[in-house]
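Encoded as C-alpha cells, the following chain is the form predicted on its own, with no partner shown.
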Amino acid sequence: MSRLAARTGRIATSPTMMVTAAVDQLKRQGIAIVDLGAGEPDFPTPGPINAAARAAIDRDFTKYTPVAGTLDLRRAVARRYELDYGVRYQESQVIITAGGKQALFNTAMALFGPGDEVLLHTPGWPTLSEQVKLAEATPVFVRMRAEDGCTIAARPFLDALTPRTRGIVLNSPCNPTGAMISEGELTLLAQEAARRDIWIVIDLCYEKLIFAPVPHNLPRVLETHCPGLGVICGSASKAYAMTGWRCGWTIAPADVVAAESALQSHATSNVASITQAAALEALTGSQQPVAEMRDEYQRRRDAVHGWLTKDGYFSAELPPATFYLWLDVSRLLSAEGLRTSNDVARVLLDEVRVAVTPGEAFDAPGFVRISFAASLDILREGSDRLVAFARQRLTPPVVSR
C-alpha cells in the first residue's frame, strides 16, 4: 500500500517552478545565468503600494480578516472591474485569495468533481489541468493551431463537448503563448454554455498586459450570454508587480463564492492583512505604473522578437499580450541530436547558461517560452547566446518562414 494519498499520484510538480528551482540552484553555486524563464515581473512593486503596506503595519492592521477578504478590498475589486469593463458585481460575488492560483484552485474544487470533464486549451498553463485532477475531474485538452498563433478559438471546444462536460477553463491572455480569445469567439462558447448549463472559468491574470488595441471585454460577454455560469479569476501579481504578496480574487455567483469561502476557511483562511492593504491601494490608486510597465514590456517584446527571428534560426509570432515570446525551436531538433525542446532547454542551460522553459511543460513540443520580463541588456545577451547556439548547429542558416 502506498504511504501517500492516491491524489498525489494524479498530479505532477509544476514544470515552470522546476525551471525556477534549477536556476536558483545554479545561482547558489555562483554560476551566472541569463534567466529568460522567469514568469514574473522584474519591476519593483510601485511605491504607493509599499507605502500602504507599511502604513497598515504602523496602525497594527495585523489581525485576522474575514475569510473572503476585507469589505473594502472586495468592493475595490468589484469597482475596478466596473471601471475597466462596465460590469457590476456585489461584494458577495468576490473572494480574495492567495494569488490567482488559489482563486483557480478554489474554483476547480467548488465546481468540478468525479465524472466531470473539463475542457482546457493547449498550449496552456499546466497548473490548470493539475487542479482539475485534484478535483477528481477529467481534463480534456483542446489543441489550438500553431499556424494561427495559438489564438484561442471556439470551434475546437464546441467539437469537444460531450454530455459529461461540466466546464471550460480559458486563460486569456494565455501563458505561455500570449494569445487571446476574441469577444466573438467567447460569445459562441458562452451561448453554448448557457444552453448546456456548463461553467466557463476565465483566468484573467494577464489582463493588464495587452499590447494590441483589440476589444477584450470578456467579463461583459459572460454577463451577457451566460449569466450565472461565468467565473473570473484575477490577480495583482502581474499587473502590479506583486507576485510575492500573494493576492488574487475570484468573481462569481454568490453561491459559488460562498462555497469557495467555506473551502478557503479550512485551508488558508484569509489572505495576509498587510497584503490586502497593499492590494487595496493597487486597485484604487493611480493606474499609471501599470501603463508604464506595459509600455516597457511592449518595447522589450519588439526588441527580443527582432533579435531572435532576424537570422532565420527561430520563428515566433509577435504576441499581442503577456511578457512571453513563444519561440519555435523545431529547426534545432533531429533524430540524431536534440530530440525535444526539453533537450534544447537543458543544453541551453548547461552550455550557454540561458534559462528558458521547454514547450513540453505546456503540452507543446518544439517550442520554448522566452520571458521578456527582464532588462533590455539581459534580453540582448540572452538573444545573442541563443542565436550563436543555433548558428553553431545550423550552418548555413535556414531561410525564415
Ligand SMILES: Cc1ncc(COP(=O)(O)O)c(C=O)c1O
Second form
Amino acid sequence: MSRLAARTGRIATSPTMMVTAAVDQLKRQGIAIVDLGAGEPDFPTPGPINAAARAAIDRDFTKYTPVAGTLDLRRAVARRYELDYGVRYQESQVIITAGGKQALFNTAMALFGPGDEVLLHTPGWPTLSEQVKLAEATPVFVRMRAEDGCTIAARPFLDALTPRTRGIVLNSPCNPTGAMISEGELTLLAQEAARRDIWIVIDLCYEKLIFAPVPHNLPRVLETHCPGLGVICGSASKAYAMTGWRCGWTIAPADVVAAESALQSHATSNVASITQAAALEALTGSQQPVAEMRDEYQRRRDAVHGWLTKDGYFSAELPPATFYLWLDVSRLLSAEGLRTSNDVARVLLDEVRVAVTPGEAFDAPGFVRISFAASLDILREGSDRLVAFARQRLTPPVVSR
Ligand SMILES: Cc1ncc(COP(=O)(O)O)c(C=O)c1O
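Output block for the form predicted in complex with the ligand, input the form predicted on its own:
After this comes the whole thing, all chains and molecules, with the earlier chain placed first.
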C-alpha cells in the first residue's frame, strides 16, 4: 500500500516543467543551451508595474487582504473586461488568485466531482486535465484536427457529450498550438450548454497575445448564450510579463466565486498584497507595453516560422496567437530511429543543445512546441541547429566505394 494518498497516484508531474528542470540541470553543469522551451515571456515586467509594487512596500501595504482580493483590484479586473469586451461584471463575480493556475484549480474543485465527465481538447495544456482528475472527475479528451491547424471546433465536443457531462474546459488561444475557437463555434457550444445545464470554463490566459485581427469576444458569447454557466479564468502572467508575481483571476457567477473564495480561504488566502498592487497598475495603467510585446512576438513568429519551414524538413501553421509554434516533426520519426517526439526532444537536447517541448506533453505526438519567447538571435541559432540536424538525419549518408 502506498504511503501517500491515492490522489497523488492519479496525477503526473507537469511534463512542461520537466523540460524546464532538465534544461536547468544542464545549465548548472555549465552547458550552454538554446532554450526554445520557455513557457513565459522573456521581457521584463514593465517599469510602472514594478514601481507600483515598490510603492506598496514603501507604504506598508504588506498585510492580509480579503481572500478574494482587494476591492480595487476586483473592480479593475471587471473594468478591464468591460473595456476589452463590453461585458459588465460585479466585483462579487471576481476573485483574485495565485496565477491562472489557481483560478483554474479553484474552478475545477468548485464545479466538478466524482462521476462527472469534463470535456477537454487535445492538443491541450496538461494542467487542465490533471486538475479535473484532482477534483475526482473524469477528463474526456476531444481531439482537434491537425489538418485544420488544431482550431478548436464545436462538433467534436457536441459528439462527445453524454448525460454525465458536467462541463467543457477550453483554452483559447491554446497552449501549445496557438489555435483559437471562433465566436460562432463557441456559440454552438454555449447554446448546448444552456440546454443541458453544463458549465463552460474558458482559460483566457493568452487573450492579449492574439496577432490576427479576428473577433474573439468569448466573454460576450458566454453572457449571451449560457448566462450563469460561463466561467472565465485569466492571468497577468503572459499579458504583462508577470509570471513570477502569481496573479490571475476567475470571473464567474457570484455563487461560484463565493465557493472558490471559501476554498481559497483554507488553502492560500489572498494573493500577496504587493502583487495585487502591481496587478492593479497592470490592469488600469497604459496598455502600450502589452501591444509592444505582442508586436515583437509577431515579428519573431514570422521569422522563426520562415526559418524552420523553408527547407521542408518541418512544417507548421502560422499560429494566430500565443508565443508558440507547433512544429510537425513527423518526417524525423521512424520505426528504427527516433520513434516519438519525446525521442526527438531528447536527442535535440543531447546532440545540438536545443530545448523544445515534446508533443506528448500535450497529448499530441509527432509535434514539438517551439517557444518564441526568446530573442531573434536565439531563435535564429535554434532554427539553424534544428534544420542542420534534420538535414543530417534525413540525407542518406554517401557510401564511399
Ligand atoms: C494555457 C495556460 N493556462 C494557464 C496558465 C497559467 O499561468 P499562470 O498560473 O502563470 O497564470 C498557463 C501557464 O503556462 C498556460 O499555458
